[in-house]
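The chain below stands alone and is given as structure tokens, in the form predicted on its own.
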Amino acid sequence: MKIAIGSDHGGFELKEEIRAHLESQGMEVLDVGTNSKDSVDYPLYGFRVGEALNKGQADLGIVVCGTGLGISMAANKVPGIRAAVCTETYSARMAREHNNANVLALGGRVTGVGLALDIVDIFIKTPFAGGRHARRVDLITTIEKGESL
């Protein structure tokens, strides 16, 4: 599995911890930046991760900013991206299982490393359940295309 990962300055340190964790598990990581704690604009990195998924360069994505909120909003503007901010493991499981989320958003200033790595592991390992949930995800796609429900 290949994971695209990106962050702004507020999420840089946690991104680096996550990248090392994934690589230690033998996963391939596409790091789209940022590469320091110097101030940058989070929408750029949310967009880069979303585009990597759409181009088939990664299977799932992880984005990190100070809270996970801003960068998730940016990632969710990329067609086909369903980014979910997760602050605990249950939401990470449900985001994948019920919502088929393809990008995990975390807050580097609000989530400790140990919890963040647990969230990442559950997000990556949980499959989409399909069934009635697929119908709901299809409705999200319909909205995304600007069509009426």
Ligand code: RB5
Contents of the next structure:
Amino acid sequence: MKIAIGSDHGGFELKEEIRAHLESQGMEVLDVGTNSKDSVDYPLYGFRVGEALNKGQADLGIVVCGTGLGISMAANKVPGIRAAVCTETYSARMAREHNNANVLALGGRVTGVGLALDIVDIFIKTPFAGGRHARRVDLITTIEKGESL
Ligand code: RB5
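Let's compare: the form predicted on its own is above, so bring in the form predicted in complex with D-ribose.
So here's everything in the complex, that chain up top.
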């Protein structure tokens, strides 16, 4: 399993914690930045993580900004990306199981490290349930293509 991670300055410290956590579990991590607490623009890093997934460079992505909101909005503009902001573990499980989310978004100024790492673990280990949920996710793709429902 390869995970692409990215953050702005508001999510930098949590991103670093997540990278260390994933690597300690033997996972391969593609870190698209940022690489310091210097102020940067979150859309770039949401875009980079989305692009990494679309290029087949990673299986899932994790994006972090101050709230998880701006960077998830940016990632969700990349075709094929379904980014879900999660502040607790139930949503993280449902984001994978029901929504087939391929990017987890976290808020570095919202969620503490311990909970964030639990959210990461659950997001990564939960498979998509398919079935009726696949039909619904396909409808999201239809909207993304600019088609009417
Ligand atoms: C940066 O100050 C902050 O706006 C950003 O990290 C994020 O929270 C935006 O949604």
